[in-house]
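Starting off, we have a lone chain in the form predicted alone, written out as C-alpha coordinates.
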Amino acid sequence: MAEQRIRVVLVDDHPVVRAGVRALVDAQDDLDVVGEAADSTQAVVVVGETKPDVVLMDLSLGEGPGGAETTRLLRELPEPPQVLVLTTYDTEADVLEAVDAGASGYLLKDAPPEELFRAIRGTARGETVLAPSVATRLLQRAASPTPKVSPREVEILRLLAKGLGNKEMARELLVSEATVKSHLSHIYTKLGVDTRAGAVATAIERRILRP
(Lines of atoms letter the chains of each structure in order from A and count residues from 1; the text may use other names and numbers.)
(Lines give C-alpha, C1' and ligand atoms only; values in the text may rest on other atoms or scores of the structure.)
Protein backbone atom coordinates (compact mmCIF):
# COMPACT_ATOMS: atom_id res chain seq x y z
CA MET A 1 0.00 0.00 0.00
CA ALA A 2 1.35 3.44 -0.93
CA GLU A 3 2.62 5.64 1.90
CA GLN A 4 0.14 8.32 2.93
CA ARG A 5 1.17 11.76 1.70
CA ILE A 6 1.63 14.61 4.16
CA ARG A 7 -1.02 17.27 3.56
CA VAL A 8 0.34 20.84 3.63
CA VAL A 9 -1.28 24.28 3.64
CA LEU A 10 0.74 27.41 2.81
CA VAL A 11 0.02 30.70 4.61
CA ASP A 12 1.90 33.68 3.15
CA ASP A 13 0.71 37.05 1.89
CA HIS A 14 3.03 36.97 -1.14
CA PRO A 15 1.61 34.98 -4.10
CA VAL A 16 5.05 34.56 -5.69
CA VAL A 17 6.41 33.02 -2.48
CA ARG A 18 3.46 30.66 -2.23
CA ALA A 19 3.91 29.61 -5.86
CA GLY A 20 7.62 28.93 -5.36
CA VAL A 21 7.16 26.94 -2.18
CA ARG A 22 4.25 25.03 -3.67
CA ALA A 23 6.31 23.98 -6.69
CA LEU A 24 9.10 22.70 -4.43
CA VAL A 25 6.85 20.88 -2.00
CA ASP A 26 4.55 19.32 -4.60
CA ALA A 27 7.59 17.86 -6.38
CA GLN A 28 8.15 15.55 -3.40
CA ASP A 29 6.49 12.13 -3.60
CA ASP A 30 5.31 12.19 0.01
CA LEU A 31 4.20 15.85 0.27
CA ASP A 32 1.01 17.39 -1.09
CA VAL A 33 -0.02 21.07 -0.94
CA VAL A 34 -3.79 20.97 -0.39
CA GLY A 35 -4.46 24.69 0.11
CA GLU A 36 -3.14 28.24 0.32
CA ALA A 37 -4.07 31.35 2.27
CA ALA A 38 -2.91 34.98 2.13
CA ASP A 39 -4.17 36.10 5.54
CA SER A 40 -5.40 34.89 8.91
CA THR A 41 -9.09 34.70 8.00
CA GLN A 42 -8.39 32.66 4.88
CA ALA A 43 -6.03 30.41 6.82
CA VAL A 44 -8.66 29.42 9.36
CA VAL A 45 -11.18 28.68 6.60
CA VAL A 46 -8.77 26.74 4.36
CA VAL A 47 -7.38 24.69 7.24
CA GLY A 48 -10.89 23.90 8.43
CA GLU A 49 -11.85 22.69 4.96
CA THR A 50 -8.70 20.78 4.00
CA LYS A 51 -7.60 19.30 7.37
CA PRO A 52 -3.84 19.46 6.65
CA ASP A 53 -1.13 17.73 8.67
CA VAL A 54 1.21 20.73 8.52
CA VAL A 55 0.73 24.46 7.95
CA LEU A 56 3.71 26.46 6.66
CA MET A 57 3.20 29.85 8.31
CA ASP A 58 4.79 33.20 7.53
CA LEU A 59 4.85 35.64 10.45
CA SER A 60 4.09 38.78 8.44
CA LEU A 61 0.65 38.60 6.85
CA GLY A 62 0.05 42.24 5.98
CA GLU A 63 -2.93 43.88 7.68
CA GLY A 64 -4.83 41.96 10.33
CA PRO A 65 -3.55 39.23 12.66
CA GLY A 66 0.03 38.11 12.08
CA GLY A 67 1.43 34.63 11.84
CA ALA A 68 1.79 34.07 15.57
CA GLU A 69 -1.82 34.98 16.31
CA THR A 70 -2.97 32.90 13.34
CA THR A 71 -0.97 29.97 14.69
CA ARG A 72 -2.79 30.33 17.99
CA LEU A 73 -6.16 30.34 16.20
CA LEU A 74 -5.28 27.22 14.21
CA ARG A 75 -4.05 25.35 17.27
CA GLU A 76 -7.41 26.03 18.93
CA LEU A 77 -9.34 24.28 16.15
CA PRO A 78 -11.05 20.93 16.94
CA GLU A 79 -8.54 19.14 14.68
CA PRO A 80 -5.47 21.39 14.93
CA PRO A 81 -2.65 21.00 12.42
CA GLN A 82 1.03 21.14 13.30
CA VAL A 83 2.43 24.57 12.44
CA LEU A 84 5.89 25.13 10.98
CA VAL A 85 6.86 28.80 10.80
CA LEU A 86 8.67 29.69 7.57
CA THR A 87 9.76 33.31 7.71
CA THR A 88 12.59 35.81 7.31
CA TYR A 89 12.47 36.91 10.95
CA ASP A 90 14.64 35.30 13.61
CA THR A 91 14.56 37.76 16.51
CA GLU A 92 14.13 36.27 19.98
CA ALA A 93 10.78 38.01 20.39
CA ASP A 94 9.45 36.57 17.12
CA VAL A 95 10.65 33.06 17.93
CA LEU A 96 9.26 33.06 21.46
CA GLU A 97 5.92 34.51 20.35
CA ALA A 98 5.52 31.83 17.68
CA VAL A 99 6.52 28.98 19.99
CA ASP A 100 4.23 30.31 22.72
CA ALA A 101 1.40 30.39 20.17
CA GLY A 102 1.86 26.68 19.53
CA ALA A 103 4.24 26.44 16.56
CA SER A 104 6.08 23.11 16.41
CA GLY A 105 8.95 24.42 14.34
CA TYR A 106 10.67 27.55 13.12
CA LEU A 107 12.56 27.71 9.83
CA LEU A 108 14.00 30.62 7.86
CA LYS A 109 13.18 31.23 4.20
CA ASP A 110 16.85 31.02 3.21
CA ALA A 111 16.92 27.34 4.23
CA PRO A 112 17.88 24.88 1.46
CA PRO A 113 14.92 22.95 -0.03
CA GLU A 114 16.04 19.64 1.47
CA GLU A 115 16.07 21.24 4.93
CA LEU A 116 12.53 22.49 4.36
CA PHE A 117 11.34 19.02 3.29
CA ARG A 118 12.95 17.40 6.35
CA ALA A 119 11.35 20.05 8.56
CA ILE A 120 7.87 19.40 7.12
CA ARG A 121 8.25 15.64 7.63
CA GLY A 122 9.57 16.12 11.17
CA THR A 123 6.78 18.54 12.04
CA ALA A 124 4.18 16.09 10.72
CA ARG A 125 5.63 13.48 13.12
CA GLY A 126 5.18 15.90 16.01
CA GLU A 127 8.87 16.74 16.33
CA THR A 128 10.22 20.19 17.22
CA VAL A 129 12.18 21.56 14.28
CA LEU A 130 14.32 24.68 14.63
CA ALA A 131 16.63 26.48 12.23
CA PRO A 132 20.24 26.31 13.52
CA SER A 133 20.38 30.06 14.20
CA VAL A 134 17.09 29.90 16.10
CA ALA A 135 18.22 26.91 18.17
CA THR A 136 21.44 28.76 19.04
CA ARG A 137 19.48 31.85 20.08
CA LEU A 138 17.23 29.83 22.40
CA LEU A 139 20.19 28.00 23.94
CA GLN A 140 21.94 31.32 24.59
CA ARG A 141 18.80 32.61 26.26
CA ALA A 142 18.63 29.53 28.50
CA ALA A 143 22.30 29.90 29.41
CA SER A 144 21.84 33.58 30.34
CA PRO A 145 18.92 33.66 32.76
CA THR A 146 17.74 36.79 34.47
CA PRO A 147 19.75 37.73 37.59
CA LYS A 148 18.87 35.66 40.63
CA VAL A 149 17.08 37.23 43.59
CA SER A 150 19.16 36.96 46.77
CA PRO A 151 17.85 35.36 50.00
CA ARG A 152 17.57 38.79 51.65
CA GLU A 153 15.65 40.11 48.64
CA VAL A 154 13.29 37.15 48.95
CA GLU A 155 12.68 38.22 52.55
CA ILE A 156 11.89 41.73 51.34
CA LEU A 157 9.48 40.29 48.77
CA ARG A 158 7.69 38.22 51.41
CA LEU A 159 7.21 41.32 53.55
CA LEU A 160 6.05 43.26 50.49
CA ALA A 161 3.46 40.57 49.86
CA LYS A 162 2.19 41.09 53.40
CA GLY A 163 1.72 44.78 52.67
CA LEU A 164 4.46 46.18 54.92
CA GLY A 165 5.89 49.65 54.22
CA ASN A 166 9.58 50.59 54.17
CA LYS A 167 9.65 51.64 57.83
CA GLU A 168 7.92 48.42 58.95
CA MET A 169 10.25 46.27 56.86
CA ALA A 170 13.30 48.05 58.26
CA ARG A 171 12.04 47.36 61.79
CA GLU A 172 11.29 43.72 60.97
CA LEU A 173 14.71 43.10 59.41
CA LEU A 174 16.67 45.27 61.86
CA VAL A 175 18.12 47.43 59.07
CA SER A 176 17.80 51.06 58.04
CA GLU A 177 15.12 52.37 55.69
CA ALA A 178 17.91 53.30 53.26
CA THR A 179 18.94 49.63 53.14
CA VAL A 180 15.37 48.57 52.45
CA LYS A 181 15.13 51.10 49.63
CA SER A 182 18.40 49.78 48.18
CA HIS A 183 17.09 46.20 48.25
CA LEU A 184 13.85 47.31 46.58
CA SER A 185 15.78 49.04 43.82
CA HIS A 186 17.75 45.85 43.12
CA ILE A 187 14.58 43.76 43.18
CA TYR A 188 12.81 46.05 40.71
CA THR A 189 15.79 45.86 38.33
CA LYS A 190 16.10 42.08 38.50
CA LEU A 191 12.39 41.49 37.99
CA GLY A 192 11.94 44.21 35.38
CA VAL A 193 9.22 46.04 37.31
CA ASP A 194 8.77 49.48 38.83
CA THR A 195 6.08 49.02 41.48
CA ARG A 196 5.60 47.01 44.66
CA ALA A 197 2.56 45.24 43.26
CA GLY A 198 4.46 44.40 40.09
CA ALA A 199 7.34 42.96 42.11
CA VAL A 200 5.05 40.69 44.12
CA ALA A 201 3.09 39.56 41.05
CA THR A 202 6.25 38.79 39.09
CA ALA A 203 7.82 36.95 42.04
CA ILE A 204 4.74 34.72 42.29
CA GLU A 205 4.68 34.18 38.52
CA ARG A 206 8.36 33.11 38.54
CA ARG A 207 7.76 30.89 41.55
CA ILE A 208 10.03 32.95 43.78
CA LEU A 209 7.17 33.36 46.22
CA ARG A 210 4.29 31.01 46.90
CA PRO A 211 0.90 32.43 45.88
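Everything quoted here is computed from the prediction, not taken from an experiment. Positions refer to the first chain, counted from 1. If you superpose the two forms and keep the largest set of C-alpha atoms that fall within 1.5 Å, you have the rigid core. Compared with the form predicted in complex with the DNA:
With the core superposed, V200 shows a C-alpha displacement of at least 2 Å between the two forms. Once both forms are overlaid on the rigid core, the distance between the two CA positions of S182 between the two forms is 2 angstroms or more. Positional change of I156 between the two forms reaches 2 Å or more at the C-alpha, relative to the superposed core.
Given the form predicted alone above, what does the protein look like in the form predicted in complex with the DNA?
Here you get just the chain by itself.
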Protein backbone atom coordinates (compact mmCIF):
# COMPACT_ATOMS: atom_id res chain seq x y z
CA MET A 1 0.00 0.00 0.00
CA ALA A 2 2.87 2.36 0.73
CA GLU A 3 0.37 4.84 2.06
CA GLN A 4 1.86 8.01 3.49
CA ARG A 5 1.58 8.03 7.27
CA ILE A 6 -0.86 10.55 8.62
CA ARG A 7 0.80 13.46 10.42
CA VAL A 8 -1.09 14.65 13.50
CA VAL A 9 -0.68 17.68 15.76
CA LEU A 10 -2.35 17.86 19.18
CA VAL A 11 -3.75 21.08 20.61
CA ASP A 12 -4.88 20.78 24.21
CA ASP A 13 -4.03 22.68 27.36
CA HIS A 14 -4.08 19.51 29.48
CA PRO A 15 -0.70 17.77 29.54
CA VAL A 16 -2.43 14.59 30.64
CA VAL A 17 -4.71 14.53 27.65
CA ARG A 18 -1.87 15.28 25.24
CA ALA A 19 0.14 12.42 26.70
CA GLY A 20 -2.86 10.11 26.43
CA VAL A 21 -3.70 10.90 22.86
CA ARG A 22 -0.06 10.75 21.90
CA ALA A 23 0.36 7.35 23.53
CA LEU A 24 -2.71 5.97 21.81
CA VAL A 25 -2.16 7.52 18.41
CA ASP A 26 1.56 6.84 18.20
CA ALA A 27 0.86 3.18 18.82
CA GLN A 28 -0.96 3.07 15.48
CA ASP A 29 1.52 2.44 12.71
CA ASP A 30 -0.22 4.61 10.15
CA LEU A 31 -0.48 7.61 12.47
CA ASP A 32 2.28 9.97 13.62
CA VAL A 33 2.06 12.66 16.26
CA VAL A 34 4.43 15.30 14.90
CA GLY A 35 3.70 18.10 17.33
CA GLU A 36 1.84 19.36 20.38
CA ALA A 37 0.56 22.76 21.47
CA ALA A 38 -1.00 23.93 24.71
CA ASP A 39 -2.51 27.15 23.44
CA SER A 40 -3.57 29.06 20.37
CA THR A 41 -0.27 30.80 19.71
CA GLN A 42 1.76 27.64 20.01
CA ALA A 43 -0.74 25.86 17.80
CA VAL A 44 -0.24 28.26 14.91
CA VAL A 45 3.54 28.04 15.22
CA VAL A 46 3.66 24.26 15.49
CA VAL A 47 1.24 23.71 12.64
CA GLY A 48 3.18 26.16 10.49
CA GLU A 49 6.37 24.25 11.18
CA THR A 50 5.12 20.70 10.91
CA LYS A 51 2.47 20.93 8.19
CA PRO A 52 0.32 18.15 9.67
CA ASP A 53 -2.54 16.43 7.86
CA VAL A 54 -4.83 16.55 10.87
CA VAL A 55 -5.02 18.71 13.98
CA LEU A 56 -6.77 17.33 17.06
CA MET A 57 -8.26 20.39 18.69
CA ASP A 58 -9.58 20.86 22.21
CA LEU A 59 -12.16 23.62 22.43
CA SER A 60 -11.24 25.00 25.83
CA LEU A 61 -7.65 26.15 25.86
CA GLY A 62 -7.55 27.97 29.15
CA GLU A 63 -6.23 31.49 28.68
CA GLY A 64 -6.35 33.29 25.36
CA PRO A 65 -8.25 32.37 22.20
CA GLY A 66 -10.31 29.19 22.38
CA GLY A 67 -10.31 26.18 20.13
CA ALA A 68 -12.89 27.52 17.73
CA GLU A 69 -10.97 30.72 17.14
CA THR A 70 -7.75 28.74 16.81
CA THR A 71 -9.38 26.48 14.27
CA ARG A 72 -10.25 29.54 12.23
CA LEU A 73 -6.65 30.71 12.35
CA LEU A 74 -5.32 27.34 11.28
CA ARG A 75 -7.76 27.08 8.40
CA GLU A 76 -6.57 30.42 7.11
CA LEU A 77 -2.97 29.23 6.80
CA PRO A 78 -1.47 28.69 3.34
CA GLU A 79 -1.69 24.89 3.65
CA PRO A 80 -4.55 24.45 6.10
CA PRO A 81 -4.72 21.13 7.99
CA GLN A 82 -7.95 19.27 8.54
CA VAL A 83 -9.18 20.03 12.04
CA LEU A 84 -10.82 17.36 14.16
CA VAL A 85 -12.35 18.72 17.34
CA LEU A 86 -11.78 16.45 20.33
CA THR A 87 -13.44 17.86 23.38
CA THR A 88 -15.52 17.09 26.42
CA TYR A 89 -18.83 18.69 25.62
CA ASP A 90 -21.24 18.41 22.76
CA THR A 91 -23.21 21.59 23.27
CA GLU A 92 -24.83 22.59 20.06
CA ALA A 93 -23.39 26.07 20.37
CA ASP A 94 -19.87 24.66 20.58
CA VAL A 95 -20.44 22.33 17.66
CA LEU A 96 -21.85 25.03 15.43
CA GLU A 97 -19.07 27.43 16.28
CA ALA A 98 -16.42 24.83 15.57
CA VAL A 99 -17.95 23.74 12.29
CA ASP A 100 -18.36 27.36 11.29
CA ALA A 101 -14.68 27.90 12.06
CA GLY A 102 -13.76 25.20 9.59
CA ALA A 103 -13.57 22.01 11.65
CA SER A 104 -14.35 18.88 9.70
CA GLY A 105 -14.98 16.57 12.60
CA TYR A 106 -16.24 16.53 16.15
CA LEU A 107 -15.46 13.80 18.67
CA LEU A 108 -15.92 13.54 22.41
CA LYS A 109 -13.08 12.70 24.74
CA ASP A 110 -14.88 9.71 26.16
CA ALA A 111 -14.86 8.04 22.75
CA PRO A 112 -13.14 4.67 22.62
CA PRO A 113 -9.67 4.80 21.04
CA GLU A 114 -10.79 2.83 17.99
CA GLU A 115 -13.32 5.48 17.16
CA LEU A 116 -10.68 8.14 17.54
CA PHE A 117 -8.38 6.37 15.09
CA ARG A 118 -11.14 5.92 12.55
CA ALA A 119 -12.04 9.56 12.92
CA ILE A 120 -8.47 10.70 12.33
CA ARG A 121 -8.16 8.56 9.22
CA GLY A 122 -11.50 9.72 7.93
CA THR A 123 -10.70 13.35 8.55
CA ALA A 124 -7.36 12.99 6.78
CA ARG A 125 -9.24 11.75 3.72
CA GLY A 126 -11.39 14.85 3.87
CA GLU A 127 -14.45 13.17 5.32
CA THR A 128 -16.65 14.80 7.92
CA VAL A 129 -16.73 12.76 11.11
CA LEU A 130 -19.25 13.37 13.85
CA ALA A 131 -19.69 11.57 17.14
CA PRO A 132 -23.12 9.90 17.23
CA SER A 133 -24.37 12.08 20.06
CA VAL A 134 -23.18 15.15 18.22
CA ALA A 135 -24.86 14.08 15.01
CA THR A 136 -28.10 13.50 16.86
CA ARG A 137 -27.92 16.90 18.44
CA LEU A 138 -27.25 18.60 15.13
CA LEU A 139 -30.23 16.94 13.48
CA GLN A 140 -32.43 17.98 16.40
CA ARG A 141 -31.38 21.57 16.16
CA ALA A 142 -31.56 21.55 12.39
CA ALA A 143 -35.24 20.71 12.68
CA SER A 144 -35.93 23.49 15.19
CA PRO A 145 -33.28 26.14 14.66
CA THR A 146 -32.25 28.03 17.77
CA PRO A 147 -32.61 31.74 17.17
CA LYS A 148 -29.36 33.53 17.80
CA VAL A 149 -29.13 35.81 20.79
CA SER A 150 -27.57 39.17 19.89
CA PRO A 151 -24.50 40.53 21.73
CA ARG A 152 -26.57 43.13 23.48
CA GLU A 153 -28.99 40.49 24.63
CA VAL A 154 -26.15 38.42 26.03
CA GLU A 155 -25.12 41.50 27.97
CA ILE A 156 -28.61 41.71 29.41
CA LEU A 157 -28.51 38.03 30.32
CA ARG A 158 -25.23 38.52 32.13
CA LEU A 159 -26.68 41.26 34.30
CA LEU A 160 -29.85 39.24 34.74
CA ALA A 161 -27.85 36.38 36.21
CA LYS A 162 -26.32 38.83 38.64
CA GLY A 163 -29.81 39.52 39.86
CA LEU A 164 -30.09 43.09 38.66
CA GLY A 165 -33.47 44.73 38.18
CA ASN A 166 -34.48 46.44 34.95
CA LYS A 167 -33.70 49.84 36.40
CA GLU A 168 -30.23 48.76 37.47
CA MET A 169 -29.50 47.17 34.12
CA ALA A 170 -30.58 50.36 32.42
CA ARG A 171 -28.12 52.37 34.51
CA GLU A 172 -25.38 49.83 33.92
CA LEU A 173 -25.83 49.84 30.14
CA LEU A 174 -26.56 53.54 29.87
CA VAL A 175 -29.90 53.02 28.19
CA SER A 176 -33.50 53.55 29.25
CA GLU A 177 -35.49 51.04 31.22
CA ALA A 178 -37.81 50.67 28.25
CA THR A 179 -34.92 49.42 26.16
CA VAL A 180 -34.02 46.86 28.75
CA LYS A 181 -37.56 45.57 28.86
CA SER A 182 -37.57 45.40 25.10
CA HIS A 183 -34.41 43.31 25.08
CA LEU A 184 -35.85 41.07 27.74
CA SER A 185 -38.98 40.44 25.72
CA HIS A 186 -36.87 39.42 22.74
CA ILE A 187 -34.77 37.15 24.92
CA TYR A 188 -37.88 35.47 26.31
CA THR A 189 -39.15 34.84 22.81
CA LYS A 190 -35.85 33.48 21.56
CA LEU A 191 -35.26 31.21 24.53
CA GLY A 192 -38.86 30.10 24.77
CA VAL A 193 -39.37 31.24 28.35
CA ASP A 194 -41.39 33.94 30.06
CA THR A 195 -39.55 34.68 33.28
CA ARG A 196 -36.15 35.99 34.29
CA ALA A 197 -35.30 32.87 36.24
CA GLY A 198 -36.18 30.66 33.31
CA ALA A 199 -34.12 32.82 30.98
CA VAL A 200 -31.04 32.51 33.17
CA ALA A 201 -31.41 28.74 33.50
CA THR A 202 -31.92 28.28 29.77
CA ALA A 203 -29.07 30.62 28.91
CA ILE A 204 -26.68 28.66 31.09
CA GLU A 205 -27.96 25.37 29.75
CA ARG A 206 -27.49 26.62 26.19
CA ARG A 207 -24.02 27.83 27.16
CA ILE A 208 -24.90 31.38 26.29
CA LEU A 209 -23.76 32.19 29.81
CA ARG A 210 -20.92 30.44 31.55
CA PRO A 211 -21.50 29.62 35.21
